[in-house]
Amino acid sequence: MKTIAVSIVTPDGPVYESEAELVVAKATSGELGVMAGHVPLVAPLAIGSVRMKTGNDQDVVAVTGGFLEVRPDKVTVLAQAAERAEEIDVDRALRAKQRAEERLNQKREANIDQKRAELALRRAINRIQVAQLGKK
């Protein structure tokens, strides 16, 4: 099977730079899949996972929004933050998850951003997530 090239880059450099045959992003607009040849395409990325896939093994990417790129040849994901799964610290991810929890349990005794600890919530979530995708 053909295989395309997928970069995925954060401000602060490469996080990812491989071959697949199969590229799997959450779009805002819905899940995408993405082989060589694919027809040219922008599209806003949601928090979540991008997969990549060749024969049987995966790689897996924790995004938190961005864009993903797709040219017939290339596949390039510009992401506000990015980690590898096998990179993800669980624990850390575990206690930002339960203080974004205790942040949203609280909103009506604090004054709080609602909207930054749903976000919040969100990235630890996936971050656990794409861990836990990442050792299968």
The other form holds:
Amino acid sequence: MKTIAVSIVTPDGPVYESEAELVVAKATSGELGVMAGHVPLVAPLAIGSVRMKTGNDQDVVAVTGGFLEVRPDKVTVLAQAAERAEEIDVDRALRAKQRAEERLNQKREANIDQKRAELALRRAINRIQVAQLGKK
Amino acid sequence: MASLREIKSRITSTQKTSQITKAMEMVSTAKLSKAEQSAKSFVPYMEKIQDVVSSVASGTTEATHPMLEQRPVKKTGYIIITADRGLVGAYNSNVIRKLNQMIQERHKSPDEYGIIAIGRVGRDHFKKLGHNILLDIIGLHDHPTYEEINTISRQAVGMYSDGTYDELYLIYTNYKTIISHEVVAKKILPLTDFESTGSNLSYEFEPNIEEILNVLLPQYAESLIFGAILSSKASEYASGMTAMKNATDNAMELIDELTLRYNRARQDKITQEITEIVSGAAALE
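Output the form predicted together with its partner chain next; the form predicted alone has already been displayed.
Following is the full complex, with the preceding chain placed first.
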């Protein structure tokens, strides 16, 4: 099967660089699958995972914010933060999740903090999920 | 002529100073190589996002977004990036001078502009002069990550969106090589001049162009700020390194000169003693 080049870059450096048959990402409008020869496309991404499938192998990368750019021969993900499943520090994510949950329970009045805690919670949950996906 | 002991104590104190400056030079060198590294790993991201933004913004004429629109300028925002401390040669004063110059040229009343100060030196300077400081950030990490900068840049971009200012300039030091960096004033908002990359693909937008611009443009502006901070940090360490190297060299020169004087004084003293002994002995005969 034809493959398409995938690269995931963050401001702190490139995270993932490889070829894949199918790239599945979670855009704000829903899940999105990209294969070689796709029309040029730009879509913003939600907090979620990007999965690169080749045959039976699958690489998973946790992605926070950013967008996806597709060209016929290349997929580029520009994310604010991204980690490969095997590099995720699950303990840290669990702690972050706990912190965010505590904060959500405490502060009901401050609006901005609430939003930040919610986002932090979603990021933490996403990391944990991706780490589990990567193990399978 | 200074006494032997005076010269000796000056030599010791200069030596101690040179040890400190030498250590600071080495610290700066270590920090510089790391800062260079992070600036380098940021390049692919910046290039890519520039690429996408320019092809999206130039490819579609019907797209409008507040960040692309030129509106009448009532107030200008300036982001100035300096270091948190001195001992970095002319690094801080160059940036500050540039902003002072810009303000003098462009504005008549202090109501026409606001300053976002990143770094203690810049903040203290402009606060003392009574300028309008909208936001200040000090105590940044030596090697800031994007996450750390995110809140700052988001606020800066947010103040443009809510109309606190109608244009935003970034004044920072652009790092080229260890010995060459220059102060740059760059207009980052509204986003006007895109460097065309030539690769004009017509994109599909999912779900639509407005959504995309809403995500893309703030992220682009934030990246510009982040890039400027990385570049400034690298310049800061490079200037610090050069300044401390010069200080060490000067101290060494001074030590050499003092040692020479010390030896001369010592010799003079010995000669004098011999003369005294000889003349004393001659008097006895």
